[in-house]
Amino acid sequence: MIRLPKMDHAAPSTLIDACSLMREQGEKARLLGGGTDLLVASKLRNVKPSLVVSLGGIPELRGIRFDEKEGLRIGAMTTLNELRYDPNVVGHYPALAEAAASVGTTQLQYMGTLGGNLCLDTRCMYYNQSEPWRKSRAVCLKMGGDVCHVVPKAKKCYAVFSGDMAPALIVYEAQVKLVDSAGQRTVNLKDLYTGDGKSPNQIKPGEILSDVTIPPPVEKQGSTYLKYRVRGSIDFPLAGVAVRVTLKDSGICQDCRIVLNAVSFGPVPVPDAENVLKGRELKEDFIDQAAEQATKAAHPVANAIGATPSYRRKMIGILTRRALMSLAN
């Protein structure tokens, strides 16, 4: 049994007294939300906090609030197991809730958070190892050191972005709110995060993810996300797809969204692939040229266990077709 390195704890009841702890400590300091995921980063040293900050007692983080006018605020220690069954989520934001859904096992999604999710650091079948794994090899780019197993002459980390919520959330054009002891801001999601497996997102020191909005939904909006994984449940996504589509009365796609997950350092949009659709009615013939799109988007590289690059790859694309077919049905 690989046990928790000794830390300490804090449970502020208020955001701003959060804040301000993360400020003060710094890099010895981490958020602690379910702890699906600092726990066993812990536990195998990946990471190693003298103080673990638990955002369990503040009430203004939780929470799920629709309005059709403003549409869907999300708390960030909103559990996916409330997102997977929240009636307006369901019914309004149907990939979101599948998303949530599609993350491990029930179990999970009671302790996990939606901020958690979307703050989940990279992953790589050579980093989340144990440590005297890891010590038996060359220290690498994401431990602080000069090499990358995955890609060996690389001069950046390859690890993987593996979150499932982020790419349903960028599909609806969502913005997060980000909070310190200075002030707050508000930045689209699909910006946060910063195409650098080493640091994955933009989160400043002293920052707290508190929020997401979604805009309102639009009529004959129709959505969903799309896994691969080696099993059913627990398994991380080895390849993803988000896609949302908005028609017009006659039919014709007047807007698309489509990201890909688990194939680079975040989230992907597909411009290429949502331009083949807009103006047009969701045909076959577009389908297929908006997966090969796709397709050609996804650039995995062999930093996961389950698959090849090239097979992850090839998901991508039947993933795709698979989501627009769906839709357009």
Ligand SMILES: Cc1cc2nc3c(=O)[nH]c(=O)nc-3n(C[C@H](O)[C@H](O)[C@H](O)COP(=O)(O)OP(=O)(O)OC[C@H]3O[C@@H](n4cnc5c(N)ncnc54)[C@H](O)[C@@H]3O)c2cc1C
Second form
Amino acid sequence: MIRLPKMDHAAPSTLIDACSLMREQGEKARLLGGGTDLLVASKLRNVKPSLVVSLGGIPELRGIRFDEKEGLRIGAMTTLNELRYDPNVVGHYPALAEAAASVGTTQLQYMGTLGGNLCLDTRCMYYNQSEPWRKSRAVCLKMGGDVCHVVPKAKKCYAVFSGDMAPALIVYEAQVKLVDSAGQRTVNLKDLYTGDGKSPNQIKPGEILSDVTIPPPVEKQGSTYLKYRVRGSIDFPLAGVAVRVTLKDSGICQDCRIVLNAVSFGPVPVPDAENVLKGRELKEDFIDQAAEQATKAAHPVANAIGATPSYRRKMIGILTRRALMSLAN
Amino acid sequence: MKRELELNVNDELWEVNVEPHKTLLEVLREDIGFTGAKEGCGLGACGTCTVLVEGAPLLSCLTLALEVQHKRITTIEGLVEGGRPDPVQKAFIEHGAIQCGFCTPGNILSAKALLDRNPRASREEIEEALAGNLCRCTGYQKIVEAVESLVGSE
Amino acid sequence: MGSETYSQVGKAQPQIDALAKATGQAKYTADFNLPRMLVGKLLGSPHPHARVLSVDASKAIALKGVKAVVTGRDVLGKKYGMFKSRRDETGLALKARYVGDPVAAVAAVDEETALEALDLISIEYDVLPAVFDPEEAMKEGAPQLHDEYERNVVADTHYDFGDADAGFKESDHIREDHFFMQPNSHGCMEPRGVLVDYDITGKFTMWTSTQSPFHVRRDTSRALGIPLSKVRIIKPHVGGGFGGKIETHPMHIAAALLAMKTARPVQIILSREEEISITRIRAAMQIHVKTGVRKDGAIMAQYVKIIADSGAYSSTSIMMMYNAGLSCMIPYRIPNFKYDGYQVYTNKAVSGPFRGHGANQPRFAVESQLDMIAEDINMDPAALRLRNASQTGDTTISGLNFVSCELSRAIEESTKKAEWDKKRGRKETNRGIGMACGGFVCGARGAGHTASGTNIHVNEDGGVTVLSGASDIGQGCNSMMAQITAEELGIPVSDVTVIAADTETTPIDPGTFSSRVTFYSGNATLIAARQVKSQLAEIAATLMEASADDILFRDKKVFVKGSPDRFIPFGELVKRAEGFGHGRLIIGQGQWAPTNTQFPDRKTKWGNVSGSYSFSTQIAEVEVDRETGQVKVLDVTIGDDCGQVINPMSVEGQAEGSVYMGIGHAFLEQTIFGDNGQMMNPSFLDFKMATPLECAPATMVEVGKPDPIGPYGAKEIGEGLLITSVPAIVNAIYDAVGVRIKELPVTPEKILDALEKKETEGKS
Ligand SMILES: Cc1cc2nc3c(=O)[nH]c(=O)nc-3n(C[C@H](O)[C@H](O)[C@H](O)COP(=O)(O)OP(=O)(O)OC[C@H]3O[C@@H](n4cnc5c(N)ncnc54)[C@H](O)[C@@H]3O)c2cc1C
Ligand code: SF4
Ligand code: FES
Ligand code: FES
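Give me the form predicted together with this ligand now, not the form predicted alone.
Now the complete complex, all chains and molecules, led by this one.
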């Protein structure tokens, strides 16, 4: 069987305890949500934590709360399966439910948490391999070496962000709360991502993402998340697009958010595409222009099995178009 | 570093003494002796290690045993009651949904979880719910038919 | 089809071990353990081509819990392999020939310690230049993998039947096209493994996930220089094979060696990564086809040239290249045929047998090209195939003889069922329909022993035990043998126990490959069961004062014909038999091999390798999304002449499994190699096998008639159907959107590129 490296396990029952444990242990400790990313990475020896701090026993991190005025608050340990079927999520934030339903497999949706999904490590076909496999090549930037096998002269790692929830949340202007033993801070989810494949998010060692909040739904708002992957299940996204549009009574687009997935170090908002649509009717020619802008903003590199960068780019355009067309109807 | 833990597997309490990095799959197979859960990949992509935890289909290869203490764990062996197989097991047999049998425990448990939460599952819902359980032999038709045969019958 | 006269044959039956499998009780190799068992692990080379200069295992040995380390210096260096003339493996390599090639192994008290030990073994390599492309490898001066094979050509197979040049001259239309079929993993859900027990008498007992225990026995004995009879191989439940588990694997040799060294049981279970990257894959093939036809569609001549990528070792290369040519001769009458097949070593994962051994690749090419020819000469592709279809009684120009062949019927019935005429050529819907035909051997007999045997004994309660060397790997041959036995003896299948594939207790058997098992082991079982029957009938005749010819076996009773109340319960008859005369044991012994085969001539390859041949037509309906290039297979219709169906449930299972696998091969599956020949996707995440969401329903139309040679007239279905899945789909895509993909897998991107190209061409 594939074995995990030896590591200790702690299961604090409050967030404060978890924070102090994380502070004491420093970088050697890792948070364990559903474990579907962390334990795979550990088995492959991409990471070798000496302690995992389980968040499963902390009640504060659970639950979905909806209030017409306050909006939605989702605890970091909420599973994707819970999100997928939550009536408020399905009713008011459908892109979230769609994104959750598109993750991995049924089992992974039962296990995977929202927090883990947002903090997902970036992916690359030279990185998501076993330790013996990686020994056939020079150590790459992401593992602490100084080469990149994908972009030969790269100074930074181009591993791709593939979490499906983040783009969907970003179109709803989601914020995340980060807690550590010294206090807490709130960050726009959009700004959580660093733009470096090596350490994709700005969560500091010792910090815990405790919950996600989304403003209340706006009237006449439509949203959706579309994903391209090779198979209808199991696979990570090769391209993804989250879209939210609010319309005036006249049918004119008042506001719009378009965020791409799986084509860069983090989710990619596309203001140029949004600007095409703002103040205009959701008509095919504008939609086409927006899709073109989205395509321009996508710069995938050859680090995923399943499709070439050029096809992934093409799919960004197609998905953007299809997402907008579905909202226009 | 070993820890004492008590696992409730198939309605029985099992005391095991394991290191904290042990997965549920390792403990089930190596410490307790339920070998019905298989390791097809060990990395979350095939479903052969599926077990039910509080009725939910989880991948035991990516679950630490320590994480499921005090929870109700059901393996394929636990579906047999009083020497009689569960209706899902029976349906798989009768519909020819079993060839080599390596994926079978996982597929049956995924189907069981689906039918328990959604006894009226449509064909599409069945296909989706089972899409995390690879099968190399059957082409899935008979698996889906077996599950379909139970829809509405409970 | 006469099945109404049978009590079991033709009736759908779940596999006899389905309950054990459904309840988790069926035991696979990894489910066994023995007291004091050690866990073994293989160490692979990080280089694609490198000589092992020295190994320093001292640190590994010093690690607590490590019991032994073995390397290429510990094996005799005696080469083993399936084909005598192509033996090139030793178990643990002194010269690694691909990334992952096992060069050492350790045994430790547990897997974690063994893994830690691997890290502590330091090996000094002399890294050699490597070659990854077969055409490059054939060039003068290319790095040489094995000294014996010049320019790396390990199989060099040629056919020249009739006069191809003359045939092309007589043709009204000739096409030449080039195709590529991708390399591929078998993807068995069970990663293979072995558990070896070595005892003080020097005997090895191995439980292993294999399609051929007897081959593993032979190779292990050879590689380690131990007498054959000192090796016992037991096949437990096996989680799929598809050709990949026929041969001996380095793990077998390493585990045996480690067990011998430590005098403790050793178990090695491969990881998924190892299962995909260091076992066997399907050979990638470049296929060049030239076909000439007359105006009326009659094929006049065909020339096929194949360059196959062997990877680092030869495996079954000579058989594969032989089959690749042979399979071109089966479905259609081809009066002049020429073939050049080359299989070439490269520093990559090893190619070997794969369901449809060597036939998938040329079938894809030829069936694709036939559709192009049909369009060129303005003929319906179904009519073109019908025009050329092989017929019962045909002897091909290469000597194959078809004692039964319902291909024409398969074409007619499946096109009718699929509404071929109505559905073709509706490009405006983006839906298309396509077909392909094929044929396959029922056990190719190229040389050597291939007979199968079955022993049956009857217990005093009427229970029957069948002993067979055939390997059930999930396809259900144990159930097939139980069903035949039950049919003959008039007992329920549940009264039959099948003990199969243990080299010490069951009859010798070549293994599960070449679609031979129902044909061979089915016949052997039939013979053994009939012996049991006649032994019992003789006694029953005496007891009931009737003629032995009038004794009937039905419903667990033994009757006198015409008198339903004159009977003895089956079990009682067995009991009475034991005390009969001086005491009798009821034992049946059957062995069978076809007598109408003829070894292919060494030089010309003329001969008849199989007792009979299966034939099939497959029709796929697809829908193409012109914007994304994505394709959905909607429906598949199958006309399969597999003779008399013994178990419809198994036959459907094989058909549905073939359709599923074909969809994977057409669109999804592919082993991908990096610039150093390393496999880039040795995981179930990246080696993409279809889920239920990509599959399509399969409908079968009945076309087969009982074959004169197969048991009850049964022929094969396990492999022959897969070979037509891919071309049917590719032809359907052409019908839908007018683009032809000649390089597999069909990706959405290739479709879009082709559509784009077509559009620009259309404009200019
Ligand atoms: C076969 C397979 C297919 C998959 N397919 C997809 C897919 O299609 N789309 C997709 O998005 N994902 C996919 N995944 C990845 C994964 O299953 C999901 O992203 C899941 O939501 C991760 O959540 P988790 O709770 O399991 O994460 P964990 O593994 O528990 O954690 C992931 C990372 O986040 C950190 N972390 C967890 N919780 C917190 C927190 N509260 N605060 C700070 N840090 C935290 C962990 O330390 C770890 O570094 C797939 C995984 C597998 C194995
Ligand atoms: S993108 Fe380059 S540096 Fe980053 S993981 Fe891949 S190979 Fe390594
Ligand atoms: S073994 Fe757990 S998903 Fe494959
Ligand atoms: S029955 Fe063999 S893998 Fe499903």
